[in-house]
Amino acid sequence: MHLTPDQTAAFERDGYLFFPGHFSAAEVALLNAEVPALYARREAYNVREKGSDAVRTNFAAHLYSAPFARLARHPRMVRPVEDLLGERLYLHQFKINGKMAFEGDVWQWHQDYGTWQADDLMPSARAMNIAVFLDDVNEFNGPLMFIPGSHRRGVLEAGHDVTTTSYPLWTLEHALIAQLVEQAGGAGRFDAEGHYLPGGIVAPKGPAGSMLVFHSCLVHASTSNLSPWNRVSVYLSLCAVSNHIRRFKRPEYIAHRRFEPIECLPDDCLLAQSAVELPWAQGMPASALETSPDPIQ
């Protein structure tokens, strides 16, 4: 899969594309009948969200799991960031967010790159997010909000929240937000037939099996879940590899210190079931867990 032309400008000006239904039910039949394994563990590349026992975040699904390893190499998700990019890409981060029904926590205003910036020592905003809903996204159940256009802003001041959530995040100040959005439409309005016509923030709703790619730049957050239904989602973190990160500050399973490219699988890798390396089948090692505050060499 490559972009077009018009792919392109869509996405330099807003700073994300969506593709509904981009895989079909039975491949994200496959990677959803893994979920609650991976959840069930107890392990630390499971955060569990503030006085929940619920899953807000797993990391690393890909190192032992065998249908997100396939999906970590799948040309759907790898080949239009490449061609954003330009360059061969590595996996930076690999998640499954789970925003649980009833359980499911906010994830406050952010930029990824703020993070990456500050806590991995990535050079520059040459990596973004793609990312597939495991579930149907509603307007109900959380769904991922954006500030169309706000990546062009570059790498905005934030401050290191360590209290809200069960997951620190650098985030941006309210004042910050509410003249973003104001800059990108404003609150929107509703149409002579009572249609809404979305301004400042958008939220990308559909079906199970939906994509998303969103700049690492670009500003979002998402609401709690109060609805009945999940909404879990499958996030890549892809990044240039000559724009690797300088510091494992963060352990292992959070921000991966191996740079090699991406070797993409057929299109048909998931039903298939292509043959993947797991080299954590047999357990997370102990390095995974050691971090520095230095610079690598």
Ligand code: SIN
The other form holds:
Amino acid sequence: MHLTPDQTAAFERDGYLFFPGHFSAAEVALLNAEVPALYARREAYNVREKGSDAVRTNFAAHLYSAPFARLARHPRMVRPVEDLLGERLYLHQFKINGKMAFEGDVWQWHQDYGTWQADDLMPSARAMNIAVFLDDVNEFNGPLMFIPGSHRRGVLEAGHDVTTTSYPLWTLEHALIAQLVEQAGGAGRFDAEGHYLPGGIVAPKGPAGSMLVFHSCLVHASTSNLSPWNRVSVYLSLCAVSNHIRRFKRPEYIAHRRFEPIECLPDDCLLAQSAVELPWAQGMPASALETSPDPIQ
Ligand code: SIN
Ligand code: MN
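May I ask for the structure of the form predicted in complex with the named molecule now, the form predicted on its own having been displayed?
Complete assembly follows, chain above in first position.
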């Protein structure tokens, strides 16, 4: 799957692309069936919500779960990003975010590249996020919100938020968010029929299997999930091989340390259950928890 010139232009303008229903219900079912057992594991790679047992984010499932190992090599996810970055890619981060019914907490406004630069010494923003919805995403279960075009501002000044949620993040001041939203179209408006036309905040919604591609400098956030519906989504963070991280300050299950280019599997790999290696099938190696404040040599 490759992008059209119109899609590339839209990405450059807005910083994201949305592909509703990109994976079939049968493909999503195979992925979804794995999630409860993965979330039940008492492992460092399952980060739970503050004061709750609900999983906020599960890291690196592609190293110990076959369906997710296939998804991490899926051409429908990897090829569009290869097109956008014009280079082979390695997988910097893999996560399955829960945003579970009633329990899923907020993600404050941030840029992902802010964290990758500050913590992992990733040299530039030649990296991209892809999200695949494993549940329907509607206006009630905490859809991801974007400020369209905000990626064009580059890296914005951020502060390290280690208190709001259970997961530390470099987040942006509310005054800056208000300014960015205003510049991107403000509050939006209602047309004569009462339909809302978005302005400076958009929240792409769609059925399970939908896919979002977004720039690593695109400013985004999500509210808590007070609905009775989970909003499980898988996120791949893909980085140009030449732009690999230069520091292992965070554990390997969060920021990966193998920079070989991704070899895609066939398009039917999920349903065909293509063979994949699972290096952490017997458990995470102790080395994955070793970290260093120093740049790698
Ligand atoms: C993220 O920004 O990494 C996750 C946001 C979300 O899942 O809502
Ligand atoms: Mn993010």
